[in-house]
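As C-alpha cells, one chain now follows by itself in the form predicted on its own.
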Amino acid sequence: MARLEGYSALVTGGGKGIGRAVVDRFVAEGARVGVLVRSQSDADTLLAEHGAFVAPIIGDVRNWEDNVKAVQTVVERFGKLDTLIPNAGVYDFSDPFESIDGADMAEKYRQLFDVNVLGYLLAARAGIDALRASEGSIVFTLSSSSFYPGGGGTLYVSSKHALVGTIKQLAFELAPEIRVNAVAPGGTRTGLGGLPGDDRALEEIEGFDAMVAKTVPLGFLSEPEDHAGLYVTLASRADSRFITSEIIRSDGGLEVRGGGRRRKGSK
C-alpha cells in the first residue's frame, strides 16, 4: 500500500520546482492534493498529470482569504486536511546587503518577507481547524539558509532563520494534536525567482551546479526530487507520529563542508 493512501494535503507554491516535486511524489503516494498556484497554466499542467487527485488553486499566498480559499477547497474535495505544506518563496540572489539603498530597505524587506514568512503563518492559521479535526501535521519548507550565511543575501537568510523559529513555536502550540516539521532543502536546480523587477530564476545562475557541486561533501547539484520524499515520511502517522518540531537537512552534508570530501575512485 502506498504511503499516503487516503491523506489528503495542500501544498503552497506547488506549481514549480520543489513544491512540484512533492506534489507529484504525494499523487504516487496515494494522496489527493490541493495546490495554491499563482498561474492558470501551472493549474492546467498539473490537471492534464493527475487529473482528479489533485485540485488547483489560483491564487496568492500573502492573502489570507486565498489561504482560507485553499484549505476549503481540500475539505470540500478531499474530506479532509492532513497535512499542509507552506512551500512558496522568493530569492534575493546573494545581492549584498550594502547594495540595497537604505530608502529602499523596507519595500524589499517586505515584498521578500510578506512571501517567505508572512505567506507561511497564513497557510498555517488557515489550516489549523481542518489540522486539528484531522490530528495532521504542517510541514514547511525552509533552506540550507536557515542555518548557514552564503546561500543568499541578508533578507533571504534572515527570512528563513525567521522560520526556524516559527516551527519550533508553533509546533510548542499546537501539540498534541498537530505536528509541526521542516525539510531544510541545499543547492537546488529549481526555477526560484526574486523579487518584483527581477526576471532571474536560480537555476539559471552561470556555474551554479558547478559551484554547490563543490561546496558539498556529496558533490552534486539537487534536483526538487531528491527532497521530496523526506515529505512523504513527516507527513505519514505510521513513520513519523512521535515527530515534531523536526527540521531535516537535505543539503548533501553543508554541516561538514569543512571534512575534505573524497572524489569518486579514490581511495
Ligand SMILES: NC(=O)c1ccc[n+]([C@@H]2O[C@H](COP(=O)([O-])OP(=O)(O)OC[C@H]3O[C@@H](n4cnc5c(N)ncnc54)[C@H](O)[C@@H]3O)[C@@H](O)[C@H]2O)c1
Given for the second form:
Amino acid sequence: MARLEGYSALVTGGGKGIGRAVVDRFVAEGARVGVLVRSQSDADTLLAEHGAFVAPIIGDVRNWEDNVKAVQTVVERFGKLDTLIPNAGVYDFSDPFESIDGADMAEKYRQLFDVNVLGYLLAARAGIDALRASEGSIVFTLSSSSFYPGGGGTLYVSSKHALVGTIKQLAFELAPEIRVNAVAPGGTRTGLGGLPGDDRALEEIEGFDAMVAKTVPLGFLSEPEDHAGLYVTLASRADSRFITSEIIRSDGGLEVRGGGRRRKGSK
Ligand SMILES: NC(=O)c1ccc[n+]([C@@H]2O[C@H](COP(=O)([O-])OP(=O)(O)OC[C@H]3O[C@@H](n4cnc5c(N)ncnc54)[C@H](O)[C@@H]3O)[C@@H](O)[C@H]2O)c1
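Can you return the structure of this protein in the form predicted together with the named molecule rather than the form predicted on its own?
Zooming out: every chain and molecule, the one shown earlier first.
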C-alpha cells in the first residue's frame, strides 16, 4: 500500500541528487510534490517523468519570495502542504580553513550559509501556516557533517551543525501541530556543487567512492535512493506521529567506525 496517499509535499533542491530521489519516492508512495529547482531543464525533466504529480517552481532558496511562491504553488495546486523538505545545499569540498584568506572569509561564509542555513530558515518560515493547517511536518536534509568533522571544511561543517540547533528550536516552538525532524546522509554519489565560481562536483572527485567505502563500517558509497525511504517514514503520520526533533543518520555507521580493524569478512 502507498504510504503517502493524499499527501502533498515541497522539496527544495529537488531537481537532482538526494532531493530528486526523495521526489521520486514520494510520488511512488502516492504523494503530490512541489519542487523548488534552479533551472528550466530540471523542471522539464521532472514534468516529463512525473507529469501532474509534480509542480516545479523555478527559484532560489536564498530568496524569501521564491520560498513563499513555492509554498503557495503547492497549496494552490494540491490543496495543502503536509511535508516540507528543505534540502538544497552547497559544499566547500573540504577546503582547509587556512586556505581561505581572512579578507575573503565573510564573503565565503555568506555564500555558503545563505544557501545551507538561511535557505532552510526561509523555507521553514514560509511553510509554517500551511503546515500548521495540515498538522504536517518538516524533514530537513542534514549530513554526517552535522555530527563529525572531516567530511567537509570548516564552513560546511559549521553550517550543518547549525542546522541541528535549528531543528531542536523549531521542534520546540512548533509543537504540537508541526513535527520537525531530519535525515542525515553520509557520503552519497551526487553532483553536489560548490560556491559561485567553483565548478567542482562531489561525484567527480577522484577516489571519492573508495574513500567513503574505506571510511564507513558498511563499506560502500551510498546512492541518493538509499536515503529516500527515511523521509517517507518521517513524513508519514501513521509511522512517526510521536517523533519530533529526531535526526535519522543514514551514514554507513560512522558512529561505530572505531579505531580497530574491521571484522573478518567485511568489505
Ligand atoms: N552528497 C553527499 O554526500 C551529501 C551528504 C550529506 C548531506 N548532503 C546534503 O544533501 C543536500 C542535497 O545535496 P546533494 O548531495 O543531493 O547535491 P545536489 O547538488 O545533487 O543537490 C543539491 C540541489 O540544491 C540545488 N541548489 C543549490 N543552491 C541552490 C539555491 N541557491 N537555490 C535553489 N536550489 C539550489 C542544486 O541546484 C541541486 O539541485 C545538501 O543539503 C547537501 O549538503 C549531501
